[in-house]
Structures are given as structure tokens and as C-alpha cells.
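A single chain comes next, written as C-alpha cells; it is the form predicted on its own.
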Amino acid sequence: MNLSVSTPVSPLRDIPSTDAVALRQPRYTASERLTKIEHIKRLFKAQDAVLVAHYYTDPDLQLIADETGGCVSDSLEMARFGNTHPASTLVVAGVRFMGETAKILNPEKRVLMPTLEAECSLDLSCPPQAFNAFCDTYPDRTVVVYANTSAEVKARADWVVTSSIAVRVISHLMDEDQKILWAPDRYLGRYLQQVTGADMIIWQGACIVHEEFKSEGIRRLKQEHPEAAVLVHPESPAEVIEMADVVGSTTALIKAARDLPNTRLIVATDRGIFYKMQQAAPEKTLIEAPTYGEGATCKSCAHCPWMAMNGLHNLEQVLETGTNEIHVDEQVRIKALRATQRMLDFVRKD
């Protein structure tokens, strides 16, 4: 039996907008950009320190990262290279819940962030008190959260996932007549209810970023290019999933952005990803998704304004003084890391 249970989620926090947060950046000529990036290259030198980014941040600090021997991925392959590269320090460019995952694993690292000011709308709509008692009504469900959750969320898990790994989690779990109870994104839930036909109840949270795309949008693109494949992230409506050629994880939408036949390729997921994907794929149109159509309200317009937030100037400010360090309590890092690791742990053996 699926089950998809509504509950009452806090109303987040006023969110940024992506507009607003750009007039925030500092802006830099061509040479004072060059400038800056050397100067930064120089800092994680000199620090050891190693730079670990999303795929959805600033274009500069994945150039960076990449020249420095760092990393650029998803949230499962953050986590992954975080924990085992031998740098003393750890800066996590993306939003705080992937600095928090660091410093579960990483204890005796150092672990700062450009800002910790940048948020997820999915944790935010995941509160831990509320989320414990949510747990409560349900002790006999295996609790798998996804891995945009706080520490203290990830503390009360049984399991935490990655939407590159998610499917596979749930099939073992159903292979084993688990019953899953999942939180926070109900997109990505009822997802993995019908792929996998799994005994799930649902917290009813959502990213804003893929919570806009619309489906009349993609459909008219689609009149205009139909020679497009569509690309869809997991986290996005119903009605935009079906309308995809592939779903699937950052990491998996940039591989199939290399591997399809096709010439152009619509992309609903954040825009912060055409970096990497138009280097995996620089023969290839990229078009962006749109998010307008019913309904729309453009809180992020395909960039979360939260990943925006990280840019040079605050990545050297972090480098020259140390500041924005991510700290975990003992006992909840403790609780979480029983969870977190249980997720790496299966994708070693997978």
C-alpha cells in the first residue's frame, strides 16, 4: 500500500531573491576577476585546504575548485571526497546543510562556508521538533531522509540518501518488507513511489528551484525544438517528470547530457549545472527549463538564491580569516552519523 500523508509544514523563512542576491556580489572586471581566483588559488595552498562545491554554485568557484584539486559534484559525491581527501580544512560552496554533512564525517576537520546565510527551502520545511514528532506518530517505519536536512533530522534517520542513490535505497528497503517513512521533498517521494511501489508516508516539503518548473512551459519549448530531449531533475511536479526523456540526479542528468543522441537539450533543474553539463557535452544547446506558466511566482527563476550567495569575495574573506566555521553538536553528530554513514557505507557495496 502507497501512502502519501499531508503535514503541516513551518512556513519558511523570507526567502531571497535570486535578483536581490546578485546585486549583493561585488562586481569585477576581467582582470580584477583573474586576480582574485589566483589570489584564492594561492590561499587554499597555503591552508591546506581543498574546496568541495555543488554543481549549482558560481561558475567561478567551480573553475576553482577544479584547478585546485577539489571538488565539483553532487550532494553524495560531497560527501564522499570530503571524507576522504587528506586536506586539514574543508570549504563547502552550496548551502549549509552540505557543510553540516561535512563536519558529521569529518569531526576532526576544520569545515567552513563562503556564507551561513545560504539555506535549503527543504530543510527549512523540515523542522526538527515538528519532524520527531512526526516520526513519533509512525514507530514501526524505517525513517529515510534525504540528505538536504539538518543534522538533527538526519539524527532521528534510520537512513539518509541522495537522489542519485535513493532508488536503490528503497528497493533494498522493500526487498527486506520495510516501510518507509520519507521526508522532506514530496516531490522526490511520490517519485520514488512509483518507481519502486514502496509503502511510504510523506513529509510535504518542496526546493523552490524545481517546485516551479511547469509543465505548459516545457511543452511549448517542446513545440519549438522537438527535436529536444527533456531533462528532469527528480525533485520537480508530477507533471514535469512525466514529461521527461530522463530523470535523475545532478550527476545523472549531466552524464545523459553527454551520452544522448540529441543535439539540444532542455534542462529542468538549477541553471548553476550548465557549467559542468556544457563541458560534458560542448557540441550540445542547453535550454533552460522554463518556470513560468500557472501558477508561477518566480521565487527562484531556475537558480537557487541561496547557491548564489557564494561567490569570490566570500570565499577569500572565509579563507582569510577563518570565519563561517560549521560546528555540530557531539550527540547529535553522533546520531546523524549513524545514518549518514549507513548511505556511504551501501554505496561502497552497491
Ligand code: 13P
Given for the second form:
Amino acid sequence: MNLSVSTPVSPLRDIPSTDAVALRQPRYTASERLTKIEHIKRLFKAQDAVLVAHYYTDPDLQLIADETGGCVSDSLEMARFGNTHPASTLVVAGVRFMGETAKILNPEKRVLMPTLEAECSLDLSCPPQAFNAFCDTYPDRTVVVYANTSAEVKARADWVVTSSIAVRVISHLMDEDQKILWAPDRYLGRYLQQVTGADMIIWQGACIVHEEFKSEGIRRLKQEHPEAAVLVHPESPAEVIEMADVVGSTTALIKAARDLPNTRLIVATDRGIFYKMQQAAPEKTLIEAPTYGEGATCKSCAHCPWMAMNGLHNLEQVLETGTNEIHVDEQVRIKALRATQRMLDFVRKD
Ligand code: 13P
Ligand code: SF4
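With the form predicted on its own already on screen, would you show the form predicted together with ligand 13P?
Everything in the complex follows now, all chains and molecules, and the chain you saw is the first one.
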């Protein structure tokens, strides 16, 4: 039996528009930018620090990560990399749950973030108190949460998963006849239910970026470019996922861009991914999936406003001052570690 229920989603706090965030960032001349990048690279060395960046962050941060032995990746690989790298300081460029995951796994390391304001709408949609009450209603279910959640929510979970392993974990739990309570992304939850046939109760959160992709716009683009393949992140609405040639995590989409024979690719995920995707597939034309058209309401239009808060200026500042350190209450951390470590152990078996 497949089940899906609606739960009240907490009102999201004011969501900044990506344009407003961009306007707040300092502007540098070409030579100032290069000077800053070189200075930041020296700071990483001096601080015994390493940069762990998500694909959606500023290309300059991705470049610094590449050139200083850091990593640019999806959320699973960010967690794995931070967990195995010997540096005493991890600087996590992304959103808060990524910094918290690093701290949950590495309590002995200093974890810094360029900004502590970078939220995630999925995390915000799932406040711990309401989530605990939700779990209490279904005590017979295995609680599986997306990594895009707070440490408190992870502390209540049996499993943490990212988009790159969610299908495999849910299939594994199905093989064990387990019924699942999933939170917080309703689109990813529905996709998992559809692919695996699992019995799932689904929290009704959403990513404000992926929710805005429009199937009608993609259909029109496909008419213009019938040879193009459609790559979709599973946080997108069902009708967009249905149009996909490939559905997967950010890393899976980059690999698909490289490996597919198509020379044009319509990409339904944050446009920050284009930096690495174009490096992986330099001869291909990447087309941003539309967020405009009928019913369009996006303030973030294919670029996460919180990811956009990470820049050269605050990366430099955090390395110079050691501010913006991530702390997780030790009791919460120990509980959250159980489900988070289970995720890493699961992929280690590969
Ligand atoms: P990935 O783990 O696929 O990189 O997704 C993280 C995320 O926040 C996507 O919006
Ligand atoms: Fe969260 Fe969406 Fe931003 Fe990813 S893109 S961090 S899911 S709000």
C-alpha cells in the first residue's frame, strides 16, 4: 500500500530573493578578484583548513576548492570528504545543514561557514517539534530523512539519505518489509515511492528552487531542440520529473551530461551546477530549464538564494577571523550521528 499524507508545513520565514542577495555582494575588479583568490588560498594553508563546497556555490569558491585540495560535490560526497580529510578545520560553503552534517560527523574538527544565514527551505519546512509529533503518530514506521534537515530532525531519524542514495536505501528497507515515514521533500518522497513502490508517509516540504521548474516550458524547449536530453534533480515537481531522461543527484547529473550522446542538455537544477557541468562536458550546450511562464512565482529562479550568500568576501573573512563556527549540542549530535553514520556505512559497502 502506498500512502501519502499532508502535514501542516510551517510558514517559511522571509525568503530572500537571489537578486537581492547578489546585490549585497561586493563587486571586485578583475585584479582585486585575483588578489583575493590568492590571499584566500594562502589562508587555507596557514589555517590547516580545507574547503568543502557544493556545486551550487559561486564558481570562484569552486575554483579555490579545486586548487587547494578541497572538494566540490553533492551533499553525500561533501559529508564523506570532510569525514576522511585530515585538515583540522573544515570550511563548508553551502547551506547550514551541510555545515551541521560536517560537525555531526567530525566533532573534533573546527567547522566554519562563510555565512550562518544560509538556510534551506526544506530544513525550514520541517521544525523539530512538529516533526517529532509527526513521528509519534506513526511509531511503527522507519524514519528516513533527507540530509536537508536540522541536526534535531536527524536526531529523531533512523536513516539519513541524500538524493544520490535515497532510492537504494528505500529499496533496501522495502526488502526488509519496513514501512517508511519520509521527510521533508514531498517531490523526492513521491518520486521514491513511485520508483520503489514503498509504503511511505510523506512530509509536505519543498525546495523553493526546484519547485519552480515548469514542465510546459520544458515541453516548448524540447520542441525547439528535439535532440536535447532533459536532466532533472528529484526535488522537482512530478510533471517535470516525468519529462526527464535522467533523474539524479547533482553528481549524477554531471556524470550524465558527460556520458550521454546528446549534444544539447536541458538542465532542471540550480544553475550553479553549470560551472562543473560545462567542465565535464565542454563540447555540449547546456540550457537552463525554464522557471517562467504561467503560474511563475519564483524569487530565486533557478539559483538558490542561500547558496548565493557564499562569496569571496565572507570566505576570506571567516578564515581571517575564525567566526561563523558551527556548534551542535552534544546530546543532539550523538543522536544525529547514528542515522548519519548509517548513511556513510551504507555507501561504504559499495
Ligand atoms: P545534492 O545532494 O544532489 O547535491 O542536492 C543537495 C541540494 O540541496 C539540492 O538542492
Ligand atoms: Fe535547499 Fe533548494 Fe537551496 Fe538545495 S537548492 S539548498 S534544497 S533551498
